Structures are given as C-alpha cells and as structure tokens.
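One chain comes next, on its own, written as structure tokens: the form predicted on its own.
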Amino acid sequence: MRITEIISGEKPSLSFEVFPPKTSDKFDTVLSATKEIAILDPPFMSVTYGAGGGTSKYTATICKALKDQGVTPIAHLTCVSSDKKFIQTELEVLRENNITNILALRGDIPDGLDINKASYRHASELMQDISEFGGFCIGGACYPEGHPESSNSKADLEGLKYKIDSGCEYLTTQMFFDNNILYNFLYRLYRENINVPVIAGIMPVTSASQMKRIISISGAALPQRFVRIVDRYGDNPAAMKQAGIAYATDQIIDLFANGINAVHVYSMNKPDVAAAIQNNVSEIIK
C-alpha cells in the first residue's frame, strides 16, 4: 500500500522507524527488535539506509521481513556517495522484493567528498531518477527549523517545491521538541501552496547521552521544560526513560489534537519504548 493512501484518512497514524546494523554480527539482534516492534501492528515502518550504501543490503532484507509480517515498509535510500548505476541496482532490488515506498534522501556528505563532483548533489535529483524508474511512492525529508544548509526560510521552501516537482509525494519532518515549531512551519507551507502530506517525526529521548548526540546531529531547539527534565532526571536512567517517553507522548497527543494525523516515532530499535508510547495513545489511535 502507498504511504500517501495510509496517511490520507482521518484516523491518526502512529508509525515507527528502525535502523539496520552497521556490522553483520548485530543483524539478528536488530531483526529481532524490528519484528518485536512490528508486532504492535503499526500502519507502516521505515528502515534507514547507511551512508554510501553501507547497510543497504540490510535495509532491503529488513523491509522484506516487515512485509512478511504484514507491515508496510518504507525503504530509505540515500544517494550522495552513490553513482546512478548503483542507485538503479538498488531500485531493482527493492522492486524485486515488492517494496514500493521510498524515502529519498541525499544523506550526509562524507569527509573528503567534493559534492560538486558527485553524481547526486541533491535529494531532488534522486527523486527524479526514482520517478523515471517508476512504481514507487516517493517521500522526502523536511526541516521545521530550516535545513542547516539553506541560507534562509525562503530558500528552504523553494527546495521543498523542487522536491515535489521532482516526484516527492509526501514529507517526513526532522525531529523537533516544540510543537509550535511544526505548526509555524506548516503555516509557511500553506502560504507557499505546498500541500503534500506531512508526517511529524518525534524522537523519544530516553537518556542524557542520547540528547547530547541529538543536539550535535540535528541542532534541534530544546524547550526549557525539556531541558529541565534532562537536568532533573538525566543521572537516573530509569526516571529519564520514563520522563522521555512521557514527553514524547505529550507531543504526540497534542499533534493529534491539532489535526496532525501522521506521527512517525524514531524508536531507535527499542521495542519497549515503541510499545510504551503506543500504549499511552492506544484509545486515541483506535
């Protein structure tokens, strides 16, 4: 089923992301966690893709396992370290496994790579190739706080328009911790007549070390009430986990209450966290 069909209804959608292992010896552990999350019967799950295709074989395998378990998968596909021939091969593998939903991303630029000499400089170029290949529902990323490489908000929105013109049918947001940031972003999309569906990405922060990594990677703004939670409970792992789940749940309930019907949880391969959040909103997503 196409993701745009799944998220187009009035019923709230709570989905999850997992990521493949970096090495083969961790594969069984990750696959087991993925299957445990799939038991929750989410409407779909996404599977990330390593830089340069380092975990690409695992991405397709995990997506196929999800399909076998009755869950619609989204395969992430990044392009910055790939050439067009490699991407064609990846698309053929996904087609052979009947995986029809892709989140098309440029990916982080590796150290030493001259982006101007790369086969792909932007995600929109990958989207064009996927669209020409045919048969896929194509999604893209968006940044409620602005893409870190965009010079200003106007340039950021122009980039999103170009993605849509290149075949992007829905957007998934970078994580955010203040829902007002998302609401303001959606209003800017509305003013610019960007009307593809937007899936809100939520990251449950369950440890202080996780928060530090999130800040270094995403640059997401942290509301004071969230900072106070980490300051108060960061040294108590069990309490921090409970508080992080509660904070994410509060975000999700507020999003659903304000008409954002598609929420994607970056579950970090933690079935217990995914299950706790789903249980907290079980009556809301019925």
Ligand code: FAD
The other form holds:
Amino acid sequence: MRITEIISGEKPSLSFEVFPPKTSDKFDTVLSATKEIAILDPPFMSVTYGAGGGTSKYTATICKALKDQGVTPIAHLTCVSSDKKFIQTELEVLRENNITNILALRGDIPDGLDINKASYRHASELMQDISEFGGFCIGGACYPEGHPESSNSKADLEGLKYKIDSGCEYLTTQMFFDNNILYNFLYRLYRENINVPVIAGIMPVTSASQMKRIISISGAALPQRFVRIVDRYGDNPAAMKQAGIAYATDQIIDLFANGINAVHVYSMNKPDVAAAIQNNVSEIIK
Ligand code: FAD
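Same protein, the form predicted together with the ligand this time rather than the form predicted on its own?
Every component of the complex follows; first up is the chain already shown.
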C-alpha cells in the first residue's frame, strides 16, 4: 500500500523506523528487533539506508522481511555516494521485492567528495530518476528547524519545492523536541503553498549519550523542560529511559490532539521503547 493512502485516513497513524546493521555479524540481532517491532502491527515501518554503500544491501532485505510479516515497508535510499547505474540497480532490487515506498534522500556529503562532480547533488535529482523509473510512492525529508546547509528558511522551503516538483508525494520531518517548532514550520509550508502530507518524526531519547549524539547530528533545539530531564536522570539509565518515553509520548499526544495524524517514531531498533510508546497511546490510535 502507498504511504500517502495509509496516512490520508481519519485514523491517527503511529509508525516506526529501524536501521540496518553496520556489520554483517549484527544482522540477525537487527532482524529480530525489526520483527519484534513489526509484531506491534504498525501501519508502516521505515528502514534507513547506509549512505556510504557498505551495508546498504540490508535495507531491501529488512523491508522484504517486514512485507513477509504483513507490515508495509518504506525503503530509504540515498544518492550522493552513488552513480546513476547503481541507483537503477537498487530500484530494480526494490521492484523485484515488491517494495513500493521509497524515502528518497541525498545523504550527508562524505568527506573528500567533490559534490560538483557527483552524479547526484540533491535528493530532488534522485526523485526525478525514481519518478522516471516508475511504480514507487516517493517521500522526502524536511527539516522544521531548517536543513543546516540552507542559508535561511526561504531557501530551505525552495529546496522542498524542488523535491515536490520532482515527484515527492509526502515529507517526513527531522526529529524535533518542541512541537511549536513543527507547528510554525507547517504554517510556513501552508503560506508557501506546499501542501503534501507531513509525517512528524519523533525521537524518544532514552539515554544521555544518545542525546549528545543526536544533537550533534540533527542540531535540534532542546527545550529547557527536556534539558532538565537529562540533567536529572541522565546518570540513571532506567529513570532516563522512562522519562524519555514519557517525553516522547507527551509530544505525540499533543501532535495528535492538534490534528497531526501521522507520527513516525525513530525507535532505534528498540522493541521495548516502541511497545511502551504504542501502549501509552493505544486508545488514541484505535
Ligand atoms: P537535499 O534535498 O539535497 O537537501 C540538502 C540541502 O540542499 C538543503 O539545504 C536543501 O534546501 C538544499 N536543496 C535541496 N534541493 C536543492 C536544489 N535542487 N538546488 C539547490 N539546493 C537544494 N541519511 C542517510 O544516510 N540515510 C538515511 O536513511 C536517512 N534517512 C533520513 C530520514 C529523514 C526523515 C531525515 C530528515 C534525514 C535522513 N537522512 C538519512 C539524513 C539526510 O540524508 C541528510 O539530512 C542530508 O544532509 C540531506 O538529505 P536531503 O534528502 O534532505 O537532501
């Protein structure tokens, strides 16, 4: 089923993300975590893609396992480190496995790569190729706080327009910890006439070290309320996990209450975290 169909209904949708292993010896562990999350029967799950090649082959394998379990998968696909021929091969693999949803991304620019010589410089170019290939529902990334490379908010929204003109049918947000940031962003999209559906990405932060890593990657702003939680419980893993799940749950309930019907949880291959959050909103998503 196409993601745009799944999220177009009245029913709130709570979905999950997993990431493939970096090394082959971890594959079974990741697969088993994926299957455990899939037992929760979410409307869809996404599987990220290792931008530098390497373990990228596992994305399709894990998506196939999800399909076999009856869960609609989204395969992430990045392009900045690939040439056109490789992307065509990746698309053929997805088609052969009947995987019809792709989150098309550029990926971060690897050190030493001259972007002007790359086959793909932006996600929109990948989206054009996927559109030409045909048969996929294409999604893209968006950044409520702006992509770090965008000079300003206007330029950031122009980047989104390129994606939509290239076949992007919906957007999934970068994580954010203050819902007002999302609401302001949605208003800016509305003013710019960008009206594809937006899936809100929520990251449950369950350890202090995870928080440091996430912030360095995403640059997301941290509300005082969140900082205090990490200050107080960061040294107590069990308490931090409980507080992180509660914080994410609070964000999700507020999003649903404000009419955001699709929430995607960056569940980081943690079935217990995914289950706890789903359980916390079980009546709301019924
Ligand atoms: P782009 O759309 O190319 O945007 C990058 C910058 O260029 C932005 O500033 C944008 O405004 C600007 N821009 C866009 N199009 C144009 C254009 N045509 N001309 C000029 N400027 C333009 N990374 C992975 O490696 N694997 C993953 O699985 C993965 N999944 C992700 C999922 C989500 C929901 C998000 C938010 C990010 C994910 N990332 C992933 C990270 C992502 O690859 C990086 O954030 C990357 O830096 C940008 O990717 P993009 O697709 O947004 O790029």
